[in-house]
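Starting off, we have a lone chain in the form predicted on its own, written out as structure tokens.
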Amino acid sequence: MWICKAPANIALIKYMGKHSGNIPCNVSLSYTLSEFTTEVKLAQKNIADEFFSEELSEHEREKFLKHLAYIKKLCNFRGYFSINSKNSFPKSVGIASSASSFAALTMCAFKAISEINGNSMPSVEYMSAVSRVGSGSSCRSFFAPWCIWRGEYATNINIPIDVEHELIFISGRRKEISSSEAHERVKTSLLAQGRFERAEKRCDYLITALTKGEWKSAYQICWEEFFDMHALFETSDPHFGYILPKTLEALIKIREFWEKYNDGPLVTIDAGPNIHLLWRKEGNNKSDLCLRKKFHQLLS
């Protein structure tokens, strides 16, 4: 049996719009969520690949099996596996379970096939590119803590700032519109014009702000970026959305906190209702700990 784990990731500059093969229409910048992982187990069997997981629908299982078949074809491998997958967090609620799942499956399949065939493992860069075919954002889960994805390949990017991730969990309700469907619907939005150029510029601005320690600028860029993406959802035809009333309530409180203290966390939301925060990691700095305590008092 072979076991691999892979983390989810959260994009601060969003991937929304793609070409064939899950090639993104614009650059994206992400932070790896090491505390949210998917574990995949593979075991050899005699006939027909088989997937076991109560967490996945039949359609999702088919996507997993299709991706495994793709990897087997790349490796010219004719054997079969049973697959078991388990997340450490809720799926389909905007925490990138697809990214961690396909990254873990890709790692595990290459590990198993390489050992069976007596070959060395492919490079991380190659596995990332293969994983992208199954789930675009999964290619970012191979790199930590910061990753930039442009075109076919994702890679590490050196951003000299340590952060801590925090999740404001609003709802575990399964989203009705998948990320893949969202990619198609947003093409009908009038706001889609210029979207890719806006994302490219924001990515450059955000990398500069984070590198220079311009934290408030980074917050403003992230805020504009996730609202830009969600505005596409709300103005597509037919329109749809992921943000719930409690999401908006929390966002208003976060904005008020920044206005009062001129400091706080970076904020972003993926294709779901839950809010991701990134705090500067400053150890036992008393002013930082005090700020975070005030923040949680405000949200409680």
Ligand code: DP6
Given for the second form:
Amino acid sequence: MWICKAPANIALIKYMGKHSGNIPCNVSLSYTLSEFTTEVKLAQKNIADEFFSEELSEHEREKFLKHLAYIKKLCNFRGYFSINSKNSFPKSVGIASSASSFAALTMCAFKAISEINGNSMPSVEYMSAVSRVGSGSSCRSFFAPWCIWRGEYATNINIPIDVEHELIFISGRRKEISSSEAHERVKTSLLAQGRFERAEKRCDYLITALTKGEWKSAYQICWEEFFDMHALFETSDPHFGYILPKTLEALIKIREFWEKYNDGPLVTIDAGPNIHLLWRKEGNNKSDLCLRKKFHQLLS
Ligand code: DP6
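Let's see the other form, the form predicted together with the named molecule, since the form predicted on its own is already up.
What follows is the entire complex, opening with the chain shown before.
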């Protein structure tokens, strides 16, 4: 039996729009969520690959098996596996598990096949690129704490700032439009024109802001970026969306908080209603903790 664990990640500059093989139309930048992981177990079997996980839909299971078949083909491997996958976080928290689950499956499949064949493991860069073919955003889960992904390859990026992730949980309802479908639909939006250039520019600005410690600028860029992606969703034909009234309510409070204290967390929202915050950790000093306390009082 082989076991591998991989983390989820949250993008501050979003991957939305792709070419075949899940090659992104623009650069993306993510923070790896080490506390949200998927563990995959593979065991050798005789007849056919088989998948067990209560956490995935029928469609997701098919995608998983297809990805395993792809890796076996790459490795010229003819055996079979049973696959078990388990998230460290409950389904109801509304965090997309596709990045962590595809990354964990990819690592585990290479680990198992390399051991059986007596080969050494491929490089992390190669496994990340293979994982990308299964689900694009999973290629970023191979690098921590920060990852930049452009074209076929994702890689580490050194951002000299320590942050802590927090989730504002709004709803755990399964999304009606999958991110794969969203990638297709956004092509119909009139706002799609210029989107990739905007994301590229923002990525440069964000890296500069984070590197120079210009926290407020970083907050402004992240805010513009997630609203840009959600505006694409809302202006597609047919339009769709993930933001719920409670999401908006919390966003307005976050904005008011920033206006009042001229400080606060970075904010982003993925293809779902939940809000991800990144807090700056400056040695966990008292003023940071005090700010977070005030924030939670305001939100409650
Ligand atoms: C909104 O990686 O789920 O989370 O490549 O089709 O599997 P596929 O899509 P997926 O897209 C994630 C899109 C996003 C933004 C992001 O993570 O960058």
